[in-house]
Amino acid sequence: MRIVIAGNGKVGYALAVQLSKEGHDVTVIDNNESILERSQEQLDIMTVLGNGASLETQREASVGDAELFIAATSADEINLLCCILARKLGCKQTVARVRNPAYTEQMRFLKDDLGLSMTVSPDRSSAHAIFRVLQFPSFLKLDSFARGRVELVELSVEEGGALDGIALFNLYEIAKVKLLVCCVDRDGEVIIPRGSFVLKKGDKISVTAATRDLAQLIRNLSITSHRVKNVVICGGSLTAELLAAELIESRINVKILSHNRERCLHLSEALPKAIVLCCDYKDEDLLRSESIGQADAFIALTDYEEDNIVLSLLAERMGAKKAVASVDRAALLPLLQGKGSISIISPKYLAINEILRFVRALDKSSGGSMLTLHSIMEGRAEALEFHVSSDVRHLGEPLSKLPTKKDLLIACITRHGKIIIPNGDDFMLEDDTVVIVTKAGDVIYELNDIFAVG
């Protein structure tokens, strides 16, 4: 597929990396020559120097001949204008990154007039992802499938805990609910495990289970759990504002710390039920005086990822029951090695996941359509949900007999609203939805891609 991306910042560059890796013909537009030169040296893409909202620049990039145009500049208005021009030139589909929540209602009203196929808001996606983590703070991450009836959750195996030393085929004996361990991060290596795999301390695992069983699972595994009533948010970003509004609506007490006086004034007016402090959030004595250690959850959402990591570690050391840090750069994640209680949220990859799902759905329309895509294990694995169509191969055959590719697992089947956590005797039928977990290297566009060639 021919794809043009306007904007070569964090989201634009990461999209170019992934889409070119998946074999798409990618062109990137940006007005920063040095950034474009770096991209052209490192990636197999074309680049065009110029303003993505310029008709001349879009013509130079042959936007009219592209199947998809993605506007990912730092300005919402520029992104919308880029998409309008792209559709006028004949581009079939357009995607815009739109951060300002004030535009949400206008987007619904003017979507067709603007020629938008979809919009993406990293801030809104991040806020909602953090809110979901706080609903089940014992887990590091939660991703929903089957319209919220199935969850893929991440948790750590603690030394001496219920999971330490357990072989997967014995897991039901202690969990007492149907679940499937579908991915394990052990010492930095991602493993798609078999039933004989034995868990050990330090493993980070991804588990599928019915949403209704999560509370029971926490109790049966003796995982420490607590209800979140008081949250401290460090940083006055848009994500912080959206998260605080969602928490306050759920009657959770919110305190926001920010050093930006202008943002503090705005947040005080926008969130009258929140406590907003304009202060130096790096001051350890101040954090102690604000009782960070007594917080049910501490959320680090500053503009600096290094600060978010350090602050989350500090909050955990002070006694905060849950810590969440916003981190986009994978190179920084080793700083949290061994800190299995800290959840990581990546606004960049949340936005990319939404766009990749849309791209893959466009690229293939047979063999089962993709419904959902989530990156797991910091982007080293993927969980994908598909609708099972009549042209999917091997329908009705036991899963144990399917010629599936290596490092791939069928993690869940939903049939007429019933959740099936499968074993080898289960099978797929037309109109089911299924969740596939695979390492990120092998791209799955449609359900038939899970089968080995020949």
Contents of the next structure:
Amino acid sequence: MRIVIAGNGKVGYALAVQLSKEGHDVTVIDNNESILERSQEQLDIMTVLGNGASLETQREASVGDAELFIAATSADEINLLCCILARKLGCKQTVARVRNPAYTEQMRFLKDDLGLSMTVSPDRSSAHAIFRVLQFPSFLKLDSFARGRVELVELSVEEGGALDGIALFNLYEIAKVKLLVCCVDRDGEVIIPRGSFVLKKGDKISVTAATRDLAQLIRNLSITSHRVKNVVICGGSLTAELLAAELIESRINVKILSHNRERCLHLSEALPKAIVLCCDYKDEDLLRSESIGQADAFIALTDYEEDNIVLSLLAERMGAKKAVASVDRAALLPLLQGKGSISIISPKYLAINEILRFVRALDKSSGGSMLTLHSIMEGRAEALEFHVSSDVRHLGEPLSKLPTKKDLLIACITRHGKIIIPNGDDFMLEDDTVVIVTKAGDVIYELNDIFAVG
Amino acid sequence: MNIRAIFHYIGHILRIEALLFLPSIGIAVFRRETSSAYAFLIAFVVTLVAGQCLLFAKPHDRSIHAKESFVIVTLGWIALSIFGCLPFIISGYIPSFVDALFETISGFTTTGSTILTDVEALPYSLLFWRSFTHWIGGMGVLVFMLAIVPQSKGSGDSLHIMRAESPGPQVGKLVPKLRFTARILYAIYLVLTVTEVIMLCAGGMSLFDSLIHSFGSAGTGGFSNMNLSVGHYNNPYFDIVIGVFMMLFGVNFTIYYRILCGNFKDVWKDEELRLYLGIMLGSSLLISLNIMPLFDNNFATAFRHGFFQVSTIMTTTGYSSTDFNLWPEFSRMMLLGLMIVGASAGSTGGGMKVVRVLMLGKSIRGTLQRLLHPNSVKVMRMNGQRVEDGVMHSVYSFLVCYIGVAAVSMLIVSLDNFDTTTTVSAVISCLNNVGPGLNAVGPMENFSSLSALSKLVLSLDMLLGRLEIFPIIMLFSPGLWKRI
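Can you now output the form predicted together with its partner chain? The one shown was the form predicted on its own.
Time for the whole complex; same chain goes first.
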């Protein structure tokens, strides 16, 4: 598929990486020459220098022949203008990044007039992801499949906890619900485990289970679970605002800390029920006097990723039951290793995933098309959801007999709305949807790719 | 300071006032009341001539700004009152200038306090004039002028006039053109008044009495042509109709405009309206329970009188369906408190205004939060809109000035050596444009026993209350008269 991306920033670049890896013809437009050069050198893509919202540049990038145009520059208005222009030139589908909530609300109203296929708002996605994490604070991360009926949750193995020292084939006896450990992060290394694998304290594990079993799972694994009632948000970004609004709607007390006075005034106006503090949030005395330690959850959403890491560590030390840090750079993640109560949210990955899901749904050419993809373990592994079509090989054969590639696991099968957490005796049939968990880097475009060659 | 433009505007006001004498002249002629007919005719001619004289001096520059607006509004109201009391003096029914001035200011400011011991002795034309001043003063003479007098093209300065005259901390337009805003307000006002007249007539009240009581409740004034006020009829239907209409006239008129535009959601969510209706209902219930023993423990009758009195006092009208001065102390204190709260901003009522009480309450909450969290930032919101700090400061200053004016007035009135309740309630009643007070100035009494000095002070209080203090204080501020 021919895809043009306007804007080579964080999101634009990451999209180009992933889309070109999935085999699409990608053209990137940006007005910064040095950034384009870097992309040109590292990726197998074409670049065009210029303003994405100008007709000339779009013609040069032959947007008219493209099937998809993605506008991911930093300005909403430019993104919208880009998309209108691309549409006029004959591009079939357009996706725009729109951050300003004032515009998001009118998008439903304008979508047809602007010819937009989809709008993405990284802030809204992250706010929602954090909100979901706070609903199940004992899990580090939640991703849903099969229209929300299956969850892939990340949790950490605590010392002396129910999971410490348990071999995976004995897991059912403890959990009493069907679940499958599909991925383990041990000391920074990602392992797709076999049945004989023994869990150890400090491991982070990814587990698939039916959504309705989650509450029972928490109980049976005697994971300490608390309802989040008081949340402290550090940083006054748009994500913080949207998250706070969502939390307040669920009757959760919210305290927001920001050092920017203008933002504070805005937040206080937009969120009358929140307590907004204008202060230096790195002042430990202040954090103590505002009783951060008593918070059920501490969310670090400042503009500086390093601060987010430090703040979440600090909050955890002071006694906050749960911490969430917004971090995009994978290189920083080892710093949070072994911290069981700190979740990480990457706005960049969330935004990209939303777009990738859309692209894959468009791309019907492959047999057994991919429905969703979630990066797990901070992008070091992936969970992919496929629809099983008739041309998939080895249908009806027990999974234990399948010649699958190494480090790959079938985590879940949905058949006629029924959820099967599979063991070796289960099998795939036509019209099922399956979730595959694999280490990132194994390129899987269609379901047949999971089988070892020859 | 553009003095010529100020005179020009006041000339307009006087010309309008001269025209407002005409209905009374008609009634005097129709009822063959010779002395008052002559009185009105003389007043008409004098006012018209005075107005024309002021208009002869054409200003070179008709543009007016904030400070001119304050002067126009204040001097305009004073001129209006002085010329308005002419018929009372000339006809000889109120020979003393101070008394006549008190009565006229009480009329224009929609207070409804009277110095007359026997209202029913007055001829129809004077009774009509008294109540007509309520109706004109309720929505504002200058707003009326804005509605009919063509403005200098393109100048937005007249909004200052509307701001200075209309009650409430924030005054805005309904439609882009000020003239049409003024017209819409008057149209709503007129329609509501006519509806009330029709409903009272339908209940069997004579047309003249209906007009008097409709003017009185529309302007939230309170002049009646009966010594016993509405209690004279002792008719539940009249109590309910007048009670409900007073309540309606105490609502911000922009609410009606929004209803006309079909914007019901905003209306339902309007914080001031909710608080206004809430206070009214809550106080009615409390007072009804308190006074039940006086009405043979009949809740329906108690509520009828309780609601009527709450409605009349809170909207600062000042009618009475029964002598509430005889009620238990709790109810009397409730009514005294409601006088201070007053009606909604942008209505015809007086008092502090519900919206200011609401803002002050919210600001207390903000202060508490700031004490708990010294770094916290709290933006005050009203109906989802941010309230700017400047508006808030003006509310604080208003409160301080209000208390100061009340304190000084009480001190002066206390020279008459009445009991504390009388002194305090007389000042609160006049400053909030209510009408009756308690004890010696209660609903069945009047203000005639006060000294001339007290009457003048109370007249000034009525003007201060109607124009919300600042325009009048401004007149005495040296800054206003400086050239630069």
